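This document opens with one chain alone, in structure tokens, the form predicted on its own.
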Amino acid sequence: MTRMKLVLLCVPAAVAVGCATFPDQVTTQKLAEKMVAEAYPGMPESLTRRTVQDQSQKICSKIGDAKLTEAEAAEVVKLARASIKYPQSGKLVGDWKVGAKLAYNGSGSRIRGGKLEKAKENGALCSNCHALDPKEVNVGNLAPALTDFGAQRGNSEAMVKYAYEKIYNSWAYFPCSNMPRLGHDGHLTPEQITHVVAYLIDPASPVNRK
């Protein structure tokens, strides 16, 4: 009984000591960033630059259940909108058939054997998270279904612009969302994005056909 009391008395003391010596949030973040930066010795810059957060990512890196403040969300949206670039042609709708191939293509940006995968062009792999072609059985369910996207929303100039910008940098509309910032990160070119937009918008696309 005496031994049990001694153990119970020691536990709070150990917890208190542990809490007292644990680094604060800023120090912990710096230590974590240092560990990540040193985890890839000799790796090319194309890989190591992924470990460096941009300003938006720093804002979005909340700990636990911490929520974005209104000011933080506005700043993320502002930075996202400033990052969006448009194709030189000025056309935001490309070829839906090319977009269909991109939507199911997962090539590019993958690390294999410590090296960046060589690919002729990166794919968008929208199907990894979204349902697209209604006849496609193997569909993603991590994000809203995009089936009938154009049929339901139309292909107005405003809708086309929204689709393009959402694909380029989703944080322009949904700060800190899980959707990849495909244009901002350089994974897709503006021209590639126009093809994906066409796949979603064009009435002839399988996405909009029953």
Ligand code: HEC
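Between two forms, the rigid core is defined as the largest C-alpha subset superposing within 1.5 Å. Positions refer to the first chain, counted from 1. All values reported here derive from a predicted model rather than from experimental measurement. Compared with the form predicted together with the ligand:
- Core-aligned CA deviation for S46 between the two forms: 2 Å or greater.
- Core-superposed comparison between the two forms: the CA of N122 stays below a 2 Å shift.
- Here Q57 does not count as shifted, since its C-alpha moves by less than 2 Å between the two forms after the core is aligned.
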Contents of the next structure:
Amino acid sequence: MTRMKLVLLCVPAAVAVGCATFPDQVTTQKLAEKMVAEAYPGMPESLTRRTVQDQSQKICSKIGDAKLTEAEAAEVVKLARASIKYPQSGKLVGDWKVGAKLAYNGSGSRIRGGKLEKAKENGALCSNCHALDPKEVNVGNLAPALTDFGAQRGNSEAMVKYAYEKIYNSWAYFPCSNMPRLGHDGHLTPEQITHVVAYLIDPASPVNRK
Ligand code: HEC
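Okay, that is the form predicted on its own; can I get the form predicted together with the ligand now?
Every component of the complex follows; first up is the chain already shown.
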């Protein structure tokens, strides 16, 4: 038998043996979860709790193999709505200049050498997925462009509230969207979100100027 033929015979045999001894789906999932849970020893709970799926993420994980039912989508929206917190000031529109910096800033906590390095303040990095200022070319295209957002939609109370809530927890308007739940996850504070809202809505913001 040539060496090639031997290899061809052995590969299916190895796969068959591999399958026979591989743990079942539930065991595999438990093992994977254990590995993730133990991957960050000594990290604060505020960070490690994000390695455990919340109820909405559990529902959203169905995507790929199955469609959400209407009831599941409604539950994700309900949980998202209940999560939204507003700034103490009650003012949902902050300073667009602060928002402009946040929208392109990707800083955040990171783990290096097993230690957590905390950034002074997290960035929002909207530009990773959205076009905003038309003069900025280094932007992502994973999400709809937000250029002209305020110019097109105005700054009514309802529009301001929508922008704030969308950024706080995007699933309140689009269950299981790829947009991160920035306020809900504690990545952005309510105050930071008001500045990003201003960046989208303020007529003086570069987002709304030609
Ligand atoms: C990881 C990619 C990603 C990031 C980062 C991201 N978004 Fe999104 N965003 C999306 C996607 C995808 C959609 C479309 C689906 C949806 O509506 O959730 C979206 C939708 C939106 C919408 C609704 C669009 C509309 O026409 O009404 C707004 C507003 C928005 N994002 C604002 C922001 C802002 C502001 C930031 C930064 C604070 C941001 N997004 C960060 C992916 C992202």
